[in-house]
Amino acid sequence: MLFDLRPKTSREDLFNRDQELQSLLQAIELKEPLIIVYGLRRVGKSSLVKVALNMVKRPSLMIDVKGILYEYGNVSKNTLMREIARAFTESLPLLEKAGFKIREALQRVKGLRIKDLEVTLEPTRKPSFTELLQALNSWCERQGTHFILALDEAQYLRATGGIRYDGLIAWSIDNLPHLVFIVTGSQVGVLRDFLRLEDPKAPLFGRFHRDIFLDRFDEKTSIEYLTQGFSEAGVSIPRDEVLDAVAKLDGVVGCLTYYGYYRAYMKQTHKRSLSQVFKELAALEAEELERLIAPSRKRYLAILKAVASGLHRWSEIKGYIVATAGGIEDSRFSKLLENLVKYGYLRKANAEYQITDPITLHLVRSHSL
């Protein structure tokens, strides 16, 4: 359904995304080596790319990357390779039943241990991310297919205690024919800053890579969304309503699925519904907001409720700064909104900075940071 709570997972529930997907399924098809998915939180990154992987007839894993980094506290080999583990013993049943027998290149992995339809690290052995790699495209090359390894929220795997993989991924792409790599991220700059795929230096520099872009949507898909979830709920909302959701939410894909879940299925009132989306969603994302403006909170704030208050210019926002938090190098302040720009919590057009997220801008005017 439209409005369930999860990643969507199959095409009819996939909704305005057509030439996106078509997209993606065309990259696939071209083993492009490289396909990178971003936009902002919760505009349907990760259910474009499961819808995708569901509809192609590949081999594929999907690991959250940002999920290790909870669970963890980093994105080592050894994490990575346990989540990777992890994921194919979920995986191994559809994957033989639909003719993949991926156990037979998992065999000879060093670090990996295979019994029945579980996959697990030997906790006496190092587990060798390349060796997977190599032995997945050895299968494929015999089987004439490719492995797609999706890495939802890959800029997380710069936390990674000293490993590169962006040098992983290049060299893959360079020896590895048969791999194709997709990966997500909501914290653009943070991505970009992570593959440098425009810096000479870098390993990533000068290879074909794919890139889609997942907007929000404008008010009238926004509408037709709410109005199409409900229709399949059942239910007949007032159009004042609809309208009002449309305005607040802005377009975020995220927010308006919960709106409508709370709304249809919960049977909550307008506000009510609203109130639950702000209350849900704020909850989930001041944790990860925390973690960037720990180090210098006070000043992280002010800007943010700088710009939440009307001020959008570089000298508005700095002298609010001084005003409110005490004085600050013109350069360190303009490092700091810097950052907030490439987590996605400012965008800057013209000069100008703003909250485009409806509930980062909710968790500052709410005071809830």
Ligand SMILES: Nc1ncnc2c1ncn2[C@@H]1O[C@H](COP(=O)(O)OP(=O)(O)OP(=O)(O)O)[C@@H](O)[C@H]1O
The other form holds:
Amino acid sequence: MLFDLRPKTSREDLFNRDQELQSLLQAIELKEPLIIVYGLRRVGKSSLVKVALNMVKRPSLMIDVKGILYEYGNVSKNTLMREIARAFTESLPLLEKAGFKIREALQRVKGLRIKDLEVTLEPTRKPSFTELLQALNSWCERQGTHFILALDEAQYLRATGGIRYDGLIAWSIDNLPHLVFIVTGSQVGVLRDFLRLEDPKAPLFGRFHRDIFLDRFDEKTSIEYLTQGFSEAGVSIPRDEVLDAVAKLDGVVGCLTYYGYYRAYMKQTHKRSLSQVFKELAALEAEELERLIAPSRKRYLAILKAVASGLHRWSEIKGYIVATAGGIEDSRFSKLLENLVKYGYLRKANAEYQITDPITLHLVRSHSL
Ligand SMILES: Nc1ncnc2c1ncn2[C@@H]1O[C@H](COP(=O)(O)OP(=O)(O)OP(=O)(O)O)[C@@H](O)[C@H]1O
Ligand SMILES: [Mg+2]
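Now that we've seen the form predicted on its own, could you pull up the form predicted together with this ligand?
Shown next: the complete complex, the earlier chain at its head.
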């Protein structure tokens, strides 16, 4: 179902991503060690990876790194391993059904306990992530396959107590040839900062990697998506409403999907469906945005308000900040702007700053922050 609100898992439900899917499947089959899926919030990164992992005949695991941070407040060695154990518990039945006796690998990792189909951590001994990777690699070598580890929203691995995950991935690329890493990130700039592929002093510098960028849908594709979704749901929606939704939701497939779900399946009016999209998605986004802006809330908010109200140039925005939030040094102001770009709330083109997505724009304009 196209308007299913969860990330897509099957090929038929993944609209208009043939090229990106092809690229991802090819990279996996070629056993490329590092694959990076970039794209803004709600553009379909998790869906693309899930669909690909379901299509390849390889064992795999997808870890929701953002989920770890939100659940435990940090991404430590321990919370990561707990999440890995949980994810294995969830996927063991499917893996075993597909003929992958992955428990053979897990049993070799000290500190992991496997009982029936449940993987847990031993209370007294903490398993090591490196040891797990080694065990998976050796198992793959014996089985003649390779294992795909997808780290969804990998930029949150930066929030760790002391462990350098970029170093660990680099070490794995060099030493464990049967593992493939897929990392995704919605905060594109932060993911880049985390991976530091262009920094000669960083562990991943110069490593081969495949980049897959997910862009928002263009207008025509957005119209086709809604039209096809409505037709699948067996409802007929006036053209002017479809066009209005497309204009307001700006090609972000996650927003279009929400709208379609409310309109087609919850039988809401056009207006109400749109307001539901903004209300629900904005509530989710507010939480994330608040975390970023907390250290300098008044100024960050002033920047976002300035841009939302039509000021796009550095000097215009700075003028607004000074007038509403007080004086600020140029370098400090630039840093705040840069952070908003890095985290994907603003984009910069031709020396002008714009708010990237309709939900952020709504949040700022409706004074919900
Ligand atoms: N190509 C697609 N075709 C149909 N629906 C899609 C597609 N891509 C994403 N969706 C839908 O859009 C919503 C967001 O998708 P998904 O969670 O995969 O995006 P994301 O980029 O991982 O988002 P987030 O930033 O929240 O992690 C989901 O409801 C999903 O079902
Ligand atoms: Mg996602």
